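Only one chain comes next, encoded as structure tokens, the form predicted on its own.
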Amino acid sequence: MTPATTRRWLFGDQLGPHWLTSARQPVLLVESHGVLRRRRFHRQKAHLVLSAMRHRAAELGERCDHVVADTYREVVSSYDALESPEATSRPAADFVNGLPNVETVPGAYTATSTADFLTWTGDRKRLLLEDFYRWQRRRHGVLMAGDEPVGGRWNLDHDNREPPPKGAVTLGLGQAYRPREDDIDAAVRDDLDRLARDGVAFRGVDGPRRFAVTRREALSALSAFVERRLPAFGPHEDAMLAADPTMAHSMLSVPLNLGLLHPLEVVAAAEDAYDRGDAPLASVEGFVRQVLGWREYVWGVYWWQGAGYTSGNALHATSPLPRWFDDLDADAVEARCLSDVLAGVRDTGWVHHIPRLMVLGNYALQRGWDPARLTDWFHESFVDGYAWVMAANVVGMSQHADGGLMATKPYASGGAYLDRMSDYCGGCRYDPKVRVGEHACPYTAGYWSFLDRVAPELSGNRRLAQPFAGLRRLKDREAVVEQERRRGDRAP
């Protein structure tokens, strides 16, 4: 086999030019409608993946065999020999490795291979993100001045945790990059309508395509972010404004996770902006930490932990997801923050990382929802959601179901955090300062009820000593717990 003659089978998240070794290499792309039947994906996520694959097939022209089928196997088995880059999920890797006519070759998805991550983990007992992030910066030479970090500090997170500007409705940055749909998108929409009529279940609603699905669009999106939004990214990256769902975020997770961009080129573009004086260090460092630090770290944890990681349930959370949440029924919810974020997922398949963690994940954590099912929900409902993305983000970071491998304490908070970091509490029927009664904030009450429930597992956690002391002093503790028990799975 030679790179010029062996046909390369690419999945729908392996679509950039860096996945090929030759400008002449033949390609196989398979649309499996069986995949759409097995899960209840967001309608706009299905659109993005199919649109991306079809655009790539059109670019490759006669070099590409583009096949629509029910299963991958029925197509792949008709070829004598194929090669395929390392898959980005464990089930896909197991499937590909079991095919006798397919040779697995190195992938091009991240800047950190599984072997690299194993080298870093060594005999560590705790995988601290900060240690990994510094290791990444050093070995890739990103934002470095010799052996030291540019500016003298590795982490400027303290500078990047500001609430939204007082009185602001938006950050004033205008609309994020938006591609134009074309005839391929129209054909995809028609096909998805037909699949829906044939019984394929989707979550969310259809809508205009908001994310890049071609290499050209992805580079335009990257350029637009670096020029218009990166300078403002840092200070308010953890803030939320109801009328500004994108804030200064990059919206690059979709093209990155479709394999249209490589993380190192994204990081290089941000670093170049700092070198030119076009973006402040705090913003650039914060963005680099998300891409070269957190994204690569989550990828490494997924492969390092093994297949059992997603079944972790250290806090014994077993409640099913309520129907209103599973169906993205934002109109059933009165809590302003949760209703708005659910509507964002319903209407676009995307919200940025703080609504995911501190509105959606926080609510689920407080109520003990099954972390495995919640992981599936995030995977299916978000346009940038994949198995490797959501495993550590939900099981570890959001739900603390891995027993503290990724986080030293759960990311649980009451309404006070949401009041400080957003404008949601103004005009909401619930009061973040009230924990019992008609106007009790479901996050404030849920926080204390959560502590009461997990005390057997977490009362020895030093980082929770102060909250548990507060719980013991709570005069209305029993009333709070009983109130949340009665609430059950009703929408707040």
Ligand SMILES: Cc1cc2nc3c(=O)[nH]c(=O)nc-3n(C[C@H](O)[C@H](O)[C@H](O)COP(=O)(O)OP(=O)(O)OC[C@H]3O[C@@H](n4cnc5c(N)ncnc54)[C@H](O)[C@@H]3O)c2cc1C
The other form holds:
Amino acid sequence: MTPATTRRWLFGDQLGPHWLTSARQPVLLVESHGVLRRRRFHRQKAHLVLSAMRHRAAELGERCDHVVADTYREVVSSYDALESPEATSRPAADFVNGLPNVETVPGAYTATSTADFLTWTGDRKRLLLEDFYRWQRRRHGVLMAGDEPVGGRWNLDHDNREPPPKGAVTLGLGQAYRPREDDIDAAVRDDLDRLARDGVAFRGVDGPRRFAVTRREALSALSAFVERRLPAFGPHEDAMLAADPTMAHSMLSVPLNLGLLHPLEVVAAAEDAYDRGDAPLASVEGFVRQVLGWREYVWGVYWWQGAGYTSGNALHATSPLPRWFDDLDADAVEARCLSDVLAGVRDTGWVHHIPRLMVLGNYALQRGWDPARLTDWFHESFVDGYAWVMAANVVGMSQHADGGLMATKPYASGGAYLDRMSDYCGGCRYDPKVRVGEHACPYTAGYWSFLDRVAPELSGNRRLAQPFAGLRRLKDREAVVEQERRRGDRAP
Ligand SMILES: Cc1cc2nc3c(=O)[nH]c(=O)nc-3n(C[C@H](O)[C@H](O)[C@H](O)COP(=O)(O)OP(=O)(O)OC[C@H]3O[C@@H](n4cnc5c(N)ncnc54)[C@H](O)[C@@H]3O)c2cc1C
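Could you give the coordinates for the form predicted in complex with the ligand, as opposed to the form predicted on its own above?
Below is the whole assembly, all chains and molecules, this chain first.
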């Protein structure tokens, strides 16, 4: 048995009060700069993690050993005994399990432990999000009236996912929560400048800190979202407006993934707003589905699938990421949606779900970029990027590299979808209706060219029967494919 006073070693994504068992427990936080050398992270992601760890160390004061080192091992090996909550990635968990002086204790990252997830998977043949989500709602009693969902329906997607309001330039919700930087941020910035001079490579540009890094900031961000954005969350959750990158999204993935907020408290805050009559059911249900459904499901899938899942490549996609994309060179791109989204990643390390899936992921899928390289790119380029999020989202959902375990058909779409769900196409030099020629939309042409390429693997997929029938009828099929072949990896 580990005594109650054993020092608890916390990683940089285990920073809220719920990671400790008592108000006196001693803590170890190790800032490993070796990690920054191994991957080319977004500069703002590096800032957020270091800032969050240093703020936590300052809060904990003398009971926290805060050590800056090259590797974890050199620090951890100098302690007789430590305990550490279950790590949030497989490599980190393997590393910790191999340390003789560290005992692993239960984690506090999600409302679903790996054991819970295994209970749910049982002998199911397909892991449907909808089934998991209902199971979560029931067992946590969220938006329930007895054994039935509040309002009589589990899923209000039908009321959500609308295009942007006609003629609107923004949703008019004002600026999202912004923290105020302090001396700790200034010191982090100086250190990152120094590391960059010493050869550590970063992606993207530096910029003002936009996300919560302390518990207090995280709670403020949560309240600000519930008050101002949650009521509008549902209807336009899939829509994009060039002048309103945040729309009604919460921007809570950073404090959630830093372990500053527990998902159940986030869900409870949204449910309370519904109970008070401050937010409609469709928006609250849509949001709860993201946090209690999708996030927990993605977490469970990461642990449930073996380590080999992330190297899946069912569509035999082997092209490298082109330089302009890898380097977030938005200025090299003329297609308005892709240029704007890439600029969002470069400047802030964050764009919402649909730009990730239908602009970035869709473009890569259409061109057959290597899913493992793309996974690294997402992991490194986003301020909320972590290994566990990549498996289901990038490998499964976005690139269909798991052969359809996550999604029954690939998330590929042409320019018509982007035109319906955004205001990008109006001001673009490409036309979503045009497949061939100077004004051919790269997404429209890319969609048909993608179908042409994956026909051998996917022609038996019943959900693609209609698109493949359309492909067979396409008069200019050869010209489209040839044009896309000639485009190669040039920026569109
Ligand atoms: C290709 C791709 C890559 C992604 N990469 C990441 C990533 O690196 N980190 C990350 O946290 N999310 C990732 N997501 C999921 C989702 O896009 C982000 O969680 C979301 O955009 C974060 O913004 P938000 O906090 O405003 O989310 P909101 O739209 O306000 O949603 C609320 C919360 O729900 C959770 N959530 C919703 N959908 C998902 C999902 N599919 N997977 C996990 N959590 C979800 C997040 O915690 C989010 O904060 C990715 C999705 C795709 C398609």
